[in-house]
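Only one chain is included here, represented as structure tokens and corresponding to the form predicted alone.
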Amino acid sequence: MIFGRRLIYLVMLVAVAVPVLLKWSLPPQRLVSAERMYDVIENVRLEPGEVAIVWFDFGPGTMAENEPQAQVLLEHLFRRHIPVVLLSQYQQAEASLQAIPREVAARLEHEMPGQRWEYGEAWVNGGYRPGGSIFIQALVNAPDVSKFLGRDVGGMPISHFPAFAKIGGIERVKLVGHITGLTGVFDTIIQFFQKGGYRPTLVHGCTSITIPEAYIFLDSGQLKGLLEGIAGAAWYSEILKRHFPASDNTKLLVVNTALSSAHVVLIGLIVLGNLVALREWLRRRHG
């Protein structure tokens, strides 16, 4: 029995390791919800001072799925030169708020020498904000978002940066993005990030286990686009690749292929286990 478990672990290890080591990838599955998200962001039009707000509500436990989603979302916003205010309701997301936008900016600058995505111009990090729904309600009712948020994680007033100096009221937030692996957090955005006749254009990325919950909001129209687990991020990266051929999505496609390979092996092991059980049942029945 111990040998059997060890063999299963070894087979799964090989299934995951082979695509990663060989950098082998398959085309990702087409996902319409990710295409809708791309179209929404592509059609955003900003007046001076208008911004997007993106929430990173995930930590190390769901980073495998949420980090690629955050990367492709920011990549598209940066390519469109849409200023982004990064926030989080989850304390463990602080490291991602710092690292992910810098990584995306560095990759774009490598792809397009001469262009720059600087902190304070392309994005500003508002950091972790406790309070959940209370904070969000206060934010949407603030007469000036930049003044309400106060300072960034480095202690600099957000109004110091010209791109974020005069956001004004929440109606000046043209797009809200939310990436999370937590349950119940997205509901807070849906319920409270609105004011009077203002409803934000809302896009979302979630882990595979919470996809059914997200479909409710997608079907109702409250959610305009969705990244479904790492598969959604992989397909979104493929869309970006088609529009921007120099975009490098090799790593993400390899990871998505490794995950798919593991799923295929897992299904095969389940089928094999049931066949063995059926054989034993037939042997006992017929003596």
Contents of the next structure:
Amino acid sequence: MIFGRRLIYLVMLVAVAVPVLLKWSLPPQRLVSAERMYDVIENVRLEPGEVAIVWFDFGPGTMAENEPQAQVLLEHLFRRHIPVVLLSQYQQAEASLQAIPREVAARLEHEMPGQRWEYGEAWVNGGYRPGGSIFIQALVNAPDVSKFLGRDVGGMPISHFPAFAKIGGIERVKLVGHITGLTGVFDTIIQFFQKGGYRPTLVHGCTSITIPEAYIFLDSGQLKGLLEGIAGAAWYSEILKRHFPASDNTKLLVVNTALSSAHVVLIGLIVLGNLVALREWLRRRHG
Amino acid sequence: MGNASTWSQVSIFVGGLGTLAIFSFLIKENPFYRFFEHLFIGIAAGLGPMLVIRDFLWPNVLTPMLGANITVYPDGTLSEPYQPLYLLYIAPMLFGCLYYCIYSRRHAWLAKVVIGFTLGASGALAIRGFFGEVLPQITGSFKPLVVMGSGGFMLGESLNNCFFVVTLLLVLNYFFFTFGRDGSAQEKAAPLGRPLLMVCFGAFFGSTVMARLALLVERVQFISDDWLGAVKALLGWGLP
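Any chance you could show the form predicted together with its partner chain after that form predicted alone?
So here's everything in the complex, that chain up top.
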């Protein structure tokens, strides 16, 4: 019996490892929610001083799904030259706040020699902000977001950077992106990131576990676009590649293919298990 | 291989070792797994307070309060004037510290003041948050059953909305527990909500499995792409 359990682990490992080791990639499934998110970002029009706020509320536990989402979202924002304020309500996001924008900027600079995406111009890292709903309420009610945020993670005043010097009130935050696997944290954004008649254009990247909950917000219009786990990020990267052919999404497509391979094997195991159970039931019934 | 590169390879090596140690639990419980489990819990517990101090308390609270951000030039002038109002941060800090009075029988009532304040504030926030979250969902559930677009009747959208409204009504009906069992239509319709709920639970379970498999894929990719490369680099294999 114990060997049987381990055999299933081994089969799943092989199902995942084969596409990863062979760098095998299949085209991703079309997802309308990701397309809506692409269109939303494509239609953002900024006046000077206006920005987007993107929350990275994920750590190592959900990085497998949230990191590719953060990468494709930032890639699109950077390509559109939308200044991004990065924030987090989750302390374990620290490494991602530092590394992901630098990786995306380096990739874009490699793709387009001569163009630069530099810290302080393309993005600023506001770091981890404790306080949850209280912090968000204070942020949306602040007369000047730059002054309220104060200093970046390195201790530099955010108003020191020209692109972020005079953000002004929260109405000048034209897009809010939220990447997380934590439902409670996402609820806080939905509940409190609003003021008077202001409702942000909110897009969200969620883990597979929270897709059913995120759909409620998408259906009600509180969310304008959604990345559903790895599949959402893979389809978003495919849309980016269609518009920007030099964009490289090979690694993400391999991950998506490995996931699909594991699903096929899992479905096969479920069918097999039920067939065995059915055979046993029939055998018992007929003596 | 430079110093930074070496440290990067070492950190990848340790990360891969941790992954293999945790996965070794699938074979059986072992000391290798237990050591890395405790190591992870310890790091996660220590990381939180350190990051709060480094990324929030120091730059945003202590630095302006202590005037550590002000530079004194040789002629005695300051880079910016000191704002004594930042000292007001001390008041809520001291108030919050009263929570620790819970460890003293004599002064435990002081902790209750803080707890009472926290409960009151949390309750008010929860009510505000509820309306901020749920009201748009209630209005969003008022969907037209017959959808007309620029091209005329939209069958797909209409069916979608009908299915949504029927599901909503049946599931709400399932949770009416105050009506008597009098054989009414309401009672007869109640069991229909259950299979719809089961579909929802199935979706939750399926998506949970997908999330777990995504973690496995990422770890396998990390081991094959990054970790094996780091092992080779640290052992000097494949280097010129």
